[in-house]
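Let's start with one chain on its own, the form predicted alone, as structure tokens.
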Amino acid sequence: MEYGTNINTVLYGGDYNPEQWPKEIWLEDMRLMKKAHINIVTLNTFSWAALQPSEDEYCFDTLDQIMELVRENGLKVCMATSTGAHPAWMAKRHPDILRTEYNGMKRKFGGRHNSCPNSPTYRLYAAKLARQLAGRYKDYDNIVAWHISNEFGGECYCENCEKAFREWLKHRFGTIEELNRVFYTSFWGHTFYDWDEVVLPNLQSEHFMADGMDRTMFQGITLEYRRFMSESMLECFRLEYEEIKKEMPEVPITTNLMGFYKPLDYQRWAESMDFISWDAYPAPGDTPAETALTHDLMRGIKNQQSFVLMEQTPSVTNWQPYNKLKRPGQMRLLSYQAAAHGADAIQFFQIRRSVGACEKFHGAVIDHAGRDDTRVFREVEQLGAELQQLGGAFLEGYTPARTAIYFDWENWWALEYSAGPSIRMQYLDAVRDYYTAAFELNIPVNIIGMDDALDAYQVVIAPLLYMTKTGIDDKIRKFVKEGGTFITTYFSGIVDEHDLVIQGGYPGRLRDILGIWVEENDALPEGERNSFLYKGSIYPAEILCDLMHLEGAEALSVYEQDFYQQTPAVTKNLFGKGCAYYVGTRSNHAFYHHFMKDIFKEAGISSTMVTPNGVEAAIRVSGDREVLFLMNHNAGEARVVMNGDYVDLLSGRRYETGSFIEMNGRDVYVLENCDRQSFIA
């Protein structure tokens, strides 16, 4: 991650909105931030209305004062462009800027993410504001990054988008004949004869609601609109990016992503971002593995580079159905978990709690009481002191993973738009099944995209690889032939990148690698299950059971019930110097833990450290330094036996091989390996 220049410590701070407060409070904010060891603030996130009161009028007086104040107090700045919410006057004078909802309803002014990404008005004024800001503040050397808009989102289905979509399709496919082929419009007589006959897919055209879910009758056009809308918003990001770079070419630019945010293909977005930043708001019921997985995704979308945790709450959210407080120590634990998985900056939303509107009960460093002796402030202060002490111990560190999991947004879209075989098939569930097993075994995992190289990995997992894009099978084939272990699952290898079924039998282009042929898919309703025996234990087969034939593979397990009992459920195929596994159904947590433990043993991949349940061990390697994070996600105590010689970077205490650490509930230890060579598996 390149977060400005000459950064040799973890950046620690958050979203600061002094424009919401009288000026006499600003100096107190400076005192409190200094006490909490905060060294960076994100400014100007939602100030467009204040900065631009009319068409050609700009007013930077308040922002000028804020910028001078933070510079005088030694704070670095991540400067936002404010374009996440346009001014009311703009909506009144230029109604083309307003979004149209999925159901065809034209919005009025209000909320945020309310701008059509294909509106000429939005694109003109957003780029112009970015240029004005960059030109005005380009001489401030404490600006270490730029932050465009805020949490991009808000799809649009207006006439501007429909016209732009037609042009996008024309550029993408060239001829109307090719468009008809990839959309398979011969079905139901949907053939197009001219580009202006194409309508965008929403509830007014190809979509409908069934079983409480959004469904589409023509997956091809819906898939393309997903691609188009993600790219449309990315173009808005690029417009502002280019204007800033004209004035401040050396300062890196980002926007805050949102983890597994389905509408936007973040793997494509990452190509245009100087570094990744994202907002982590795990739900109270999320497991430590689910949170770690999202961090690993954010690290993975830009070639495993470290990232910025742009937002987290120090205490509580306000927008979930039940907004449970983070327990004592939990904020510190989650912050270090982010660092362990690639974060080089830890930031909060927000510094001071708002007094009105929809986020007045969202947590903040400075609460409504305005005191420095609250539980939350003391925890923020403690973490700030620790991060200051750690300095650059793990900055720019990488995760030495030999296991990778494929994740692809377009596969996600296509799979869950599929008309059958089961509405219960969820891409993220399948990814979590395998990731959680590795997480609990303390096996580091990289999340990779379809364009990433496989050379560094011994095990590659592709859960629910429904869409096999052109060339991906060749990459996997080469990987396995050269000695790699490949794992995929039920309902994989089904369609190409246009959501057209690959002929010749499932799993299509993966058939020779896996050594199987899938003839049918049995979708089991909720409450129904089959079962299979794996190495002496019975495990459930749920959601989907692939009925398959062996074509060179070995059956490791067979179904135990129904007309397809004794047919393969889990298979292994030797292929070149490597092997490929196919898990033809979805099972439970116990199976994935058992199965993946066997896979890692066979592949020669060992755990970072053997720990009790609920204690995570993760490492980052930075230059010749190797830092181990031990994180107790349990509320109670846990004992960890050390597998090497370490020094605690916070207390200075040394631990030798065989010694143990008694960890309190939700405690964290940050340790440096004294013998780096003994640590790498």
Ligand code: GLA
The other form holds:
Amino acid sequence: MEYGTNINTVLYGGDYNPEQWPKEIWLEDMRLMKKAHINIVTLNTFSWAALQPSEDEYCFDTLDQIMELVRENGLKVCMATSTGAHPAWMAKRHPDILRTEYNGMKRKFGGRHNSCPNSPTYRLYAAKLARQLAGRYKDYDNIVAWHISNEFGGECYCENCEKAFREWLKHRFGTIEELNRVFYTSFWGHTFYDWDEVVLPNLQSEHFMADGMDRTMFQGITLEYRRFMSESMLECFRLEYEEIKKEMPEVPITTNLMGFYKPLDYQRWAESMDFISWDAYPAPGDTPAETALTHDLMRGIKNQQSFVLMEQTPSVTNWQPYNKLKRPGQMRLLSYQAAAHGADAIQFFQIRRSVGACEKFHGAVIDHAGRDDTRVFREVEQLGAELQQLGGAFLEGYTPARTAIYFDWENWWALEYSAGPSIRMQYLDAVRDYYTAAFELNIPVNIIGMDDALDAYQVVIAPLLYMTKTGIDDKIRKFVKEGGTFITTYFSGIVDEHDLVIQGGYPGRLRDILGIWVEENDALPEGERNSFLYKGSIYPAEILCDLMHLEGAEALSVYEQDFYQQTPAVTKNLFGKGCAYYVGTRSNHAFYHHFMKDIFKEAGISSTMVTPNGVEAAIRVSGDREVLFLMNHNAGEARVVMNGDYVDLLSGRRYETGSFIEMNGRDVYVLENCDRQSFIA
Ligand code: GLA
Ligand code: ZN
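Please show me the structure of the same protein in the form predicted in complex with the ligand, now that we have looked at it in the form predicted alone.
Below is the whole assembly, all chains and molecules, this chain first.
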């Protein structure tokens, strides 16, 4: 189910919180939104206290008025359920709704995203509120989607959760013997005799002093607790989901995700969501590749379907240490980058800037001056006009990728909760190494999960695949045998889904595919490095150096120093009709660029376009239409030479093969490929 089905335009708008304002302002808001070409608002995100003033009393007067107003003004609605922050009276009356932190501290009322996901009170009242709302507003045909709660997240270590965790374990493992096996409790005499001896892994129990807030001495328990906590919150989502569907079965339901948000396994969440929406707040120092990767992740969790950019700031955030303004043109650029990677709607947080509390300095479409001649308002207005002009050009378009990168939340948890060999070994860094190389070559990538099929791909990369779940090796084996190119890295193939080491030599189940045996891993402290020669250039080997033996593979590079000098660092194994590469250490940007360029060449994958540094070219194919987004991420100008016949969808100007476009700093061109059949000149 899609956001705004049958609407042949990009939905454009944002979070609108009129309950913070006197009514006189509302009419002015309507005028300003119309001026900015805004056609959708997300309403009712944090109104639980107003909607339910006491245990059995609901009050919808204000929301009724708002709903009427926005309908009269032709706005679509993404309707939130307000369950992201509970009312103060509820916390006082039912303390079981309050969360307990990692250190065991029971919280008092305050903040948001503050309800224990296993609290019976929370579950009951959240579901009831969702039903009340859906029942009341079901005849509003301008509601194009439901938005449950807000940015689900955090964790809880309270007694509700502890009880529920024990039930979860019983269900997962059946017998106490199996529990002891998967938790490896023969270590340090931890054998459990009864389920209720299991406690939640936190500061009060299994905390591992060495480093990190959430590392514990029994990673298997922590891993299971992560699965449980993600699932507990997902159950809360589902409870509201079901209540809404009883009243409005046709309207799609989402919740706003947060990209690479570690605590929640979004690949599991996606299965329960009708469509994906997410909030993009890149930090000022984030590279264009990092932002693109996150969009690709959000597209990837639901079978590469398009998503909604539910929130972005039009100008500035309030919660970063330094809240730098988005430069002129940057909001437009980031919006088109989202669209280029799969967004079908562009929305802001928020429409009008708050007066008090912690978000009073967060950017908004309408700022404290209340005017429509600010830089930010004008930029919002211009983008709105452009999107209206583009209509449905790229809606529901897909990314034609023949390269996939695996990303797996459980691998992320297990790898980074493990003690040793190096705290510098970060999953995301390894994923970015490879993604960035492809990104800079303008080669489209799909981010895939462990359950996804590999048929569509020629190159599959599994950075730091520490956890190899049952069956994954078979899938990769088949892929390579049939002619695919597989790449994996140091510290892969180490454990199973319970974080138990696969015995008989690393990389375990992947050994035959890669044709190697890794005997040891050398973790280099910061500042220390080895090196290797790859096709004539010397590259650094950092963080981890795998010491390995060849068992059929050939060494493309060897280490240059230390006692493992001359032993393999990078290998290639011919396997069936395909081949498998192992990069046994972490290197630098230049290496990944060089290496991946060779891989793509060998695999017959070519760039969408060759562009100057910092200019991104990405395409979306929608039906018979192919739309090319050219995005200049540089502050300065850039010249792009066209490699096909295109028409600029905004200016109508045509560009033939060999002609060039002079792009201003941070400029974007949205072009349609004229060679596609359906194009009517
Ligand atoms: C999140 C929330 C919003 C708002 C913004 C501020 O994305 O969902 O309610 O707090 O952050 O950046
Ligand atoms: Zn709890």
